[in-house]
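First, one chain by itself: the form predicted alone, in structure tokens.
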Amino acid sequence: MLHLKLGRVGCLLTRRAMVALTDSGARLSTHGHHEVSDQLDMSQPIYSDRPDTPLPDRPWKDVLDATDKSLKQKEKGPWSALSKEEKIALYRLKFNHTYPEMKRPSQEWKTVIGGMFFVFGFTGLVVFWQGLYVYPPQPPTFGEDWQAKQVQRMLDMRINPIEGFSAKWDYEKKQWK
């Protein structure tokens, strides 16, 4: 019963955190102001600048001022009469960003690489600390003198003389073949 309640509380907190962290228009009231926050109506058309969606549901500017309205009236006439600045202003009424602006690379890769280096460095420090204080000392069988004695013992016992270890040793000249 307690596990079920904790699951429901966790689900509720997760949903509330997702709503709080989205930047899609749903804003929580700021600290000190006790007003109701805006809620985004998902049934209404939404503007989005995305390269894979060339025509958004609604224009960038919904509410037009007097200059924008006069520009929209000029738009109905011949486009050759419009200046370059007016054409750009008409474009900016409909869209917030151009394709090159949308495709401009962000500097987020620097943060990602920096975070990776931080994690790798911290992991290296933890491994170094464990090597000093956690792991036991190396056993004597890892030493070079011990391994040399073990190789000599294997040769004296003639271990695997057909294709293996002893087959590569010349017993008459006392050296490797």
Contents of the next structure:
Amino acid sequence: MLHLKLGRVGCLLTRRAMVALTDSGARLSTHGHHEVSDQLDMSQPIYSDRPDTPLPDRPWKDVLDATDKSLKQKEKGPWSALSKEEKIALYRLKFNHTYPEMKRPSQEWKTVIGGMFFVFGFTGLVVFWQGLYVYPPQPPTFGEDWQAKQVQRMLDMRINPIEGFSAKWDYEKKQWK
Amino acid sequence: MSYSKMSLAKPVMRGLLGKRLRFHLPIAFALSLMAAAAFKFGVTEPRKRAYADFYKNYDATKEFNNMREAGIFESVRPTGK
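Rather than the form predicted alone that you just supplied, could I have the structure of the form predicted in complex with its partner chain?
Okay, now the whole complex, with that chain kicking things off.
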């Protein structure tokens, strides 16, 4: 249902999002379904290629021509009488994709990673612009002099003299250890 | 191909939790004990030693006077004021 609306979305970003959502799994059969509109008739059994649903609600091809019908008749007998090609043909009547075909890797990860990096870059630009035009002036406590005086005061107060800040200062030699 | 016997072996149906516990519990205990030992000998023992060394020759009055001279107290100003 989703993938039918794909072509109508022109915007680049939403198209990228739509591609990521494409795998809805629900597909129309290639045969026999004469939909008046583009809508899927959800009141009828639906075929879906899903790894977690091995037996969909209906077979893939349910409008059978004469050869298919005769093959289905033959299927009612002993399966040892079927040739390999016939078995494969019967499989393809019932299912659209095999599991390996269902699980085939896509190139979607490239779009995902690319989109991620694009967003990172854009965010970086936003943050940079913010630093220029949004932030107020820095408080005086950030200045070099203030920071030096702050460190001296912390040492004078013996902040964490055993394992922390002042422990790293040599009070005799008046330098960092 | 005929209907010949092509069955798989019956999978294990019982004792699954027991088997998992027999495998994982000793490992879990061993790792936990190692983590505890590592923390004890990597963190707590050095810390206890650091505190002991600090207070071995600690002169509280001397430190107080140094701090007073540095001017950080409000109750006692540095000597000479």
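Just so it is clear, the structure is predicted and the values come from calculations on it, not from any experiment. Whichever C-alpha set is largest while still superposing within 1.5 Å between the two forms counts as the rigid core. Residue numbers count along the first chain shown, from 1.
Tell me, please, whether between these two forms the C-alpha of residue 45 is shifted by 2 Å or more, with the rigid core used for superposition.
-> No.
For residue 153, what C-alpha shift in Å results between these two forms following superposition on the rigid core?
-> Reported C-alpha shift between these two forms: 14.4 Å at residue 153.
Give the C-alpha shift of residue 124 between these two forms, in Å, after superposing the two forms on their rigid core.
-> For residue 124, the C-alpha ends up 6.8 Å from its position in the other form.
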